[in-house]
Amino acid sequence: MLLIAVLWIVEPGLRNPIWASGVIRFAVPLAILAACQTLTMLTGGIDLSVAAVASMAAYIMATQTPAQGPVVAVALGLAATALAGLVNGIGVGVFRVHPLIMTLGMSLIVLGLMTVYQLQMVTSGSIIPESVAWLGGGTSFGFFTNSLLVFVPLAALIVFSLRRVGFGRLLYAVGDNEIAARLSGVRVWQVLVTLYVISGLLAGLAGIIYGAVTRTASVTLVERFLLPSVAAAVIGGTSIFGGRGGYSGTIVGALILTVLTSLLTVLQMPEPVRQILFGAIILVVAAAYTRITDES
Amino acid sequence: MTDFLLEATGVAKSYGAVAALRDASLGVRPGEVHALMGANGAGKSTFVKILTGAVRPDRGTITLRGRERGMHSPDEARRTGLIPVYQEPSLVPDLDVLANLSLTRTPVAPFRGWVEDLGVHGLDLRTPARELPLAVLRVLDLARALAVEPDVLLLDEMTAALPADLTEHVMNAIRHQREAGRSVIFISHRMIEIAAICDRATVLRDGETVGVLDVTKGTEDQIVTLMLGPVATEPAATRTRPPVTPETLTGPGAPRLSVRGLVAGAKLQDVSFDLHAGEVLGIVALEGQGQDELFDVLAGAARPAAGELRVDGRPVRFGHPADAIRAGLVFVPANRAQALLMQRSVRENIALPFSAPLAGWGPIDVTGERRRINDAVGRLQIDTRAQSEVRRLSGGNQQKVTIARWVAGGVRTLLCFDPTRGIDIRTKREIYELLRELAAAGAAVLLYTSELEEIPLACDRVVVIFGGRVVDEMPAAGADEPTLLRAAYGLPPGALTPEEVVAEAVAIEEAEASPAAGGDGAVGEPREAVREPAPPAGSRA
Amino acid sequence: MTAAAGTVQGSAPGRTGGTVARVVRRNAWTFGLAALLLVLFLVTRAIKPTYGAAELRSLAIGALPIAFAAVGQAIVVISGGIDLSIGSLLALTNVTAAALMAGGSEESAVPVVLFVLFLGLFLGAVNGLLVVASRVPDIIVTLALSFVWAGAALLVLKSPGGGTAQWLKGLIDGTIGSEWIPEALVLLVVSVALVWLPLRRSRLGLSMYAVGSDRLAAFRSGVAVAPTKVAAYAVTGLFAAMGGLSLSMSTGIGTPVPGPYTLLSVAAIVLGGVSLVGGRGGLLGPILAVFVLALIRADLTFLNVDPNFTTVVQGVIMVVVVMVGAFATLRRRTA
């Protein structure tokens, strides 16, 4: 929370509506996709195959919109995040196989998917649906940031979720103690599988909104925001070993990494030490947040 | 004394606030089989951790041979000398016998031998730990020790669900080694064992060191007393007795809870009981005779291999901790970081069975919540002051936490395990207190707990567990702590009579010369089982 | 392994057989994966008649750092651990030798080739350090590496480029003797022998193993746990520079992006018979699955497959490959 303090102090030169605008314009499908990571790393788990699964929201729906409509071709964009969401779930939650390789497997499945999809769809062309690009990449009045109108009561729902609804409970206990929630009677797969699927969906509605933002579709569009989702939810203060955290947390760290990424661009500093600063603050939260709970 | 091959002294070690060695020393003579002997929680485990450098005590030397040495590691623990085997084996499972030699630096032609003479014939080298039965696994952990010709070798629980004739072998090397003018450490629940092998035995309460004997005739009832220390001498009666429900409320119809035959894991063998409505039945054992298995198999956490579950005069079988739940067996393990979101909040903690169902996954009624918690709370006299992370809740009150779960809900029938492990004095009274209530208000309890002076205080009834069987039932009213500890250790009630250890002592050491050994086996008939027929306690020894 | 403690010496293992036939039956799934690649072999001649010798050397020439990458895998997740930032390594030694050897003479890449080796041991002792020091689960630490070493291989090459000495190209550009073996065949082979051999039978390469398959056991055997792990990282590292230096051999240039290293040498060493959980398993089997997946995706080629499914096929593979065996595992636990 600190961290946050210092950089609004430290950068006031770019305080100005417009800028925060596109800020947060970028940060909203951040957010999302952070939701996806504070989501499952609540249980001690993580999706890693978020970047690809939203992309291929944003893909499907762009090439689907020619001959469908937006309505349907969101729709089916949503519905294949759900299925590899279900996939990613029956993986971790029956099979017992480790979030992170099963999500990192789909990923790569998914990507060859749409490779292969991108090829049949040579043809019909990608279109972003006006109405879509609105909500997802517009501004009202100037300054306004149309996906706000999505991610506000979304961003309400899922706080709210965690602690006021008996499934978001249910993350917390899962990994805090999964031995101590199996005890109480709660059957640990239902959970896991329900909270994939809701990440593949989570995921999928940040890639279409990303779509809007950029204006294009790609295979590999959101690849860019696998490490940062991880990265907010971790700043954010949510335990990547599972049971602590919450998604406002997550917010103000998809909102840090979105001012940071703008300063080291203004910095002009070059795309790797970004990405080395990330490797190492994921590192170092961790660690620090080991050592708070060995001590105790 | 210098006469010592292992001496540890004034060895201490705390785990954070809690001193789990104060006081701890330890003499071991060239040539002597020596006992460490201890109840649950006296602190033996962190001992035998210490001797063998797998912990570093925080105060106290130990010396071997008269030089000390700071035994940091195991390795080191090794090469000066000292070899422990475990009650669990010790091979790493996928590498084969002679890399698992290699590793420990064992030479092949001696461990050949001992294998051989402990009685595993036509063992292949190259075959992987793992493909190994547990039997054969615990004799290879012993032979590899003896092929190094050890100083002094640890032997923790190394007989527990031996079979009989490997134990017999077992026994033979324990000899063997003294005949070599080396020592043995011997740790066993079976005072039998200890009767027949030991020469002396240093006995460890409450982490310290509190006697050191000779193990001669009836050393048994004197080891007994100095493990219970000086509460045991206070006779029972004088302590308060809250009232029992009487036997009588058992009989009409079916009880609450049916177990028979019930067997479990490596170490749950055959156990039957009922458990009525209204009563709080206690569970009396020595560590690892089953129990753990019994209550998993009872709250759903693991399947029986064989035996019958009747709730209520159903049979019921249990797949998931959910299954039991429903049918009203709820579970307080002993292990609270089991049972607690450490991270979360009481009200959380407190409010998780609520949540469990997929019915209980939507919004959740926080007023109606609110209440049932707010009067568990109550009940429970749970301090809330720290109430947003149950970790910083004392154990006392994290322990109330985790029955306070079940309350809420409306108990019928409560497993608990221990509760009152590591827990102060006052707590323990309230837990007692609330489990009689529940009982009095038609709650069944089922209770283990390894504090035995609380058994009266709090059962109506016991069972008393030893060797994965039922060997002793008797009413709590009359069960003061030596009787109890006697018969969890399978020996027979009240003072032994000469002519019983006489023809016990012959019965096993028959062949035995040596003097010091020979013949203290304390063995009798244990006491007819109220209801269950029970086998002689000493038959597996 | 269920046998119960009741029966003692009879179930001792009397088995007799001899030593091929132990041989055999404690590495049946690598012969498995041998037979499987002989028919997959004889599947691509049935397919594309004309496939020989030539095609045999591009194919181990593309394979040789993905199994340069599964060899490192497989000996870090025998030692208990794993290491997703492998790729990263790959790339950044790749890159480093690329930028080093660039314009410099064909002698002075004999210094580079050793510098590049030594940064590989490093890097993988950092990240075994890390991991011991850290107390975070390996596979959180090498993740987040992961993005720190690709980060620097960027910092050293910003785009494809950079060059490689040609004797080193030519070091995996022929074959020897018949021409069904493959430079870079040969090249794998000694390299991985000439330091996974010695190790193997040394006291480290058994605490490697005793260290995955059970920690305590090791620990109370007198296994050195923290040390042996940091070891088992950094030999990881040497592999990982190897396969960066096998990049370098077949394309010239040092990349700076990762390719998907990380994810096949995982696929190839769950489907080479590595258990993840640690402590069981080979080299050979992963090298052979390496092959397998590299076979598969040049048959599929050849029957106008989308090349693209290939990687859906090699993540399916993966999936599916470690469900079941996560499954098994599962099984033997509640056995």
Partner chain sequence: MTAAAGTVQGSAPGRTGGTVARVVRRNAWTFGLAALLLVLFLVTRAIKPTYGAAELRSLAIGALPIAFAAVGQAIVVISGGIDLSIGSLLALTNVTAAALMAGGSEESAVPVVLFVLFLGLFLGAVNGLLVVASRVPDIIVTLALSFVWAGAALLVLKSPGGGTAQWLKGLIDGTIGSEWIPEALVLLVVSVALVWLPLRRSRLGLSMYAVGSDRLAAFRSGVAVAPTKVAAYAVTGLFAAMGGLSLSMSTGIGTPVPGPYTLLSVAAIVLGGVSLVGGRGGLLGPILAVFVLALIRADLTFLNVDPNFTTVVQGVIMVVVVMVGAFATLRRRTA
Second form
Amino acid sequence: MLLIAVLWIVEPGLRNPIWASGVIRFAVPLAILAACQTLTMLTGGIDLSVAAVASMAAYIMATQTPAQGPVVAVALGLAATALAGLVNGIGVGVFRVHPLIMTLGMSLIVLGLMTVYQLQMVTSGSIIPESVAWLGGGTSFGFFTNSLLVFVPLAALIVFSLRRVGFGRLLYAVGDNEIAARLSGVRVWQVLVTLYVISGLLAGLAGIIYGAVTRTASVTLVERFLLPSVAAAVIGGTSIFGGRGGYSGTIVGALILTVLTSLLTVLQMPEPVRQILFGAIILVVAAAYTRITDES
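Okay, that was the form predicted in complex with the partner chain. Show me the form predicted alone next.
What comes next is one chain alone, with no partners or other molecules.
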């Protein structure tokens, strides 16, 4: 609320439903991308490939739409993200590669593959399907953000699954004590493979929605959301050490960062300053959480 108050003082013209709808429109893809970080952090991991994977989904959708139609194009984009998540999951869960190294490497691989793909598709053009643009980036009745039709059920499913479904409890168990979870009969590698496939699909959905919001697609479309996605999860109370946190707080964190971004835009702060600020937020909140955890 303090950020909103400051923003309204700096720019009084933003006190209207259209501005609020715009904030939600940009917060939705960030919140979905932050869900990837929340779920992986619960196991003590992280997914640094989400921005590249999200950009890949949006770009594949846009370039395949002219030839294949919107439904097949969206399916191809999500299939590619599921494959990337599967590779991440196998690397982390089966071959025991550290999540940071595995997902960072996957990010570079995806970016390289998409650069090659971009050169091959340079003459085909790209289109954001009207149906996707309406659902992901449109508004109804002048104020209702259509992407909430996707986000609200998805967020409810994630929150419910973490609290009430066995797979959600397994994420907490693996993050809290992986050795104990394995000794109790949990097939940790299967949990991790499933987790990173889900993370890939969520990243793909976030990329498609963000492509609909911006009405464009590129191989680096969502790159600027990587640090904010981590920051949203950390601000929301998810521990980077695993075993603690939840998605409800992450949604609040995504809203806070979106309003903060809006304020920085009004103040005409350049992108490097924003990245420094998001990085500082992660460091400060993580340090504070570590201190609180050690004292308890």
